[in-house]
Partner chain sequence: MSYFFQLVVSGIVVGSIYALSALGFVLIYKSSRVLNIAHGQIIAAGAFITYALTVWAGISIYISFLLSVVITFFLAMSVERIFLRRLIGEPIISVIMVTIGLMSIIDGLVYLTPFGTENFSFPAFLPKTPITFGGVSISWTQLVGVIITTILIASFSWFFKRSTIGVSMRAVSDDQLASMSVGISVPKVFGLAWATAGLSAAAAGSIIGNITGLNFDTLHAFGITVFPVVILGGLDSIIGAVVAGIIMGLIQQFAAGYLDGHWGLYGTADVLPYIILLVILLFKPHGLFGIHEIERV
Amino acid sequence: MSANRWFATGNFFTTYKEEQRIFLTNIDRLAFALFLAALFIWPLFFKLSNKYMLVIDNILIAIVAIYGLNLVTGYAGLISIGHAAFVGVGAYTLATFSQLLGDSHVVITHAWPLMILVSGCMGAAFGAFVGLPAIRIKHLYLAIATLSFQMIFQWVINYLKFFDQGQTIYIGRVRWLTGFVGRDEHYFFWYYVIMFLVVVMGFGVRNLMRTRYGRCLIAVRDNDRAADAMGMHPGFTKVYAFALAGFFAGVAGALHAYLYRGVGIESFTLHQSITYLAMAIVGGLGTLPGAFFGPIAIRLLDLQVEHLAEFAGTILTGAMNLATALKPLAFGFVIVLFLMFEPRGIANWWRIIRTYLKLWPFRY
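Would you be able to provide this chain's structure on its own in the form predicted in complex with the partner chain?
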């Protein structure tokens, strides 16, 4: 029990409750609060162009999606090759409302927080359905179930007239307290919404891992027989993991639909699923910081690859669209190299830097 929460050093705990605190010292808490404040204030001072704001919004949406993938692949140890399809379920929930009610119906423009929630729940329902075989089987068969869900999803969207066969379905502008969000402030507005959700959900995931509902995921991943003996049901735990992942994916999908003001199949393909997986692996599976580092790293890599493809396109005349070739290549190599040489991802580098700085200038 440290009397002074400001200058506590070392790891000395007398209760488990103390050990599980998110912030060990008040300095940590202050630094985090300042960091959060900076995240929310900077757009007021630096007006970025829409192009860069879109990139940042995209990263934030990917973070929401990766929370989910990280839960299912990192914490629960199940491979999901269909995460983009779950994101797509969220987006197409919105598209369904848009098709049924019209793209600027009150439900879509005014009740958008509700729509985001509904999309999340739809994602959760589909996630639970795909995870259902886990009750009967063990091992990693579920990877194939998620892959087949991805294929079914793509087929349904591409072949059904109701979804315009994968063509873009428009979503109307949303209304905020002061009126409809215009073109100029669109990305700015959504930055705040998504940032808010990223923070809230981040705390949600962090807290989930302190409760039995989150810890059972890790228990089942590490040793399902022991988990069974401790009174958890490994099968239902896996289904639950998929449902959770589906929820985060659904929310990310709804945000994606609102941000782009439209839904099209090209954002939810198998390649996109692999990109999400790359984000989770590069960030660090089974760690919360990984959910932030992964999307940032992969989106930056994505931009670099696009620049490179453009640059190469100016030199090699008559070449095909290099970006379509270089992106899978780069993401594939990133996945393979990280798994081979740094399976714990960028989050591990972050951990090393933190422990180094904590003790600095001493070595140990």
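Beyond the form predicted in complex with the partner chain, can we have the form predicted alone?
The following holds one chain only.
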């Protein structure tokens, strides 16, 4: 690597430590710092309505969930069709405390950071348990096992009276340094909380992939027998991949429960699991930027389809419910197009753009 860390050209490294740096140049570090500052500052100058702040908060929560799905499916190569169930485990962990202690108990309203951590740990425990079959089975059989967990989760929530048979279980408003977070500041407050977790967990994932444990995930994905011959433990690696995915999903579930101030089964169905999988595919499996691009693309697609359906409904008043018909159509169409023409997702476009800017104005 060039001695000038500001305007380095090329990727010549003399040590493995240099190659594993998060920011190759000081320009990269400065650009990221400015972008991060903009993400935290813009809500102070551009006030959005609660509707659009809710959309942004949902995108950030989806990013946290996709962190986990990307680890287990993108990096470890293990298909998971029940990721929404792991998110639901985190949300219903919080709902369990709400049922036992009351929705406005001090543990829920004041110790909400601890509750988010507890929900993540519970998701990790369930993830490790569901990942146990991965020691013996793989591919389609493992996908069916995760699908079975999704079905079992939905059945338990829908038929147990403790969880109100899937009806909404309310969560009280949280308390901050200035007191209880009011209705007007609710989505604004959770934007900063979720954004902080997105940044911290993003650095956590990036640093994990720099360690031997992260490289084990990729080795097992590429060839688990070769990884075993090199001294790795494929079974343990697969189980802790599911545990990590469950932890991120559990945190996302707790954030979802606090954001909506309630938990209902309709947010953790099989359809939502497929949506999470689509986000990972569209964003780019096995890439950290893909965890950002996927949720943004799918959520924005949903919004545009809703607007299109509303516009078409004003013209074709006697037609069927276009929103119900257009959403699955657009959703499936986008997934098929990406699988056919860009299987590496939007993250590959980002890689191409960065490479072009790095080499510009030179041709090669």
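Think of the rigid core as the biggest set of C-alphas that the two forms share within 1.5 Å after superposition. From a predicted model like this one, the values you see are computed outputs, not experimental measurements. Residue numbers count along the first chain shown, from 1.
- Here A330 counts as shifted, since its C-alpha moves by at least 2 Å between the two forms after the core is aligned.
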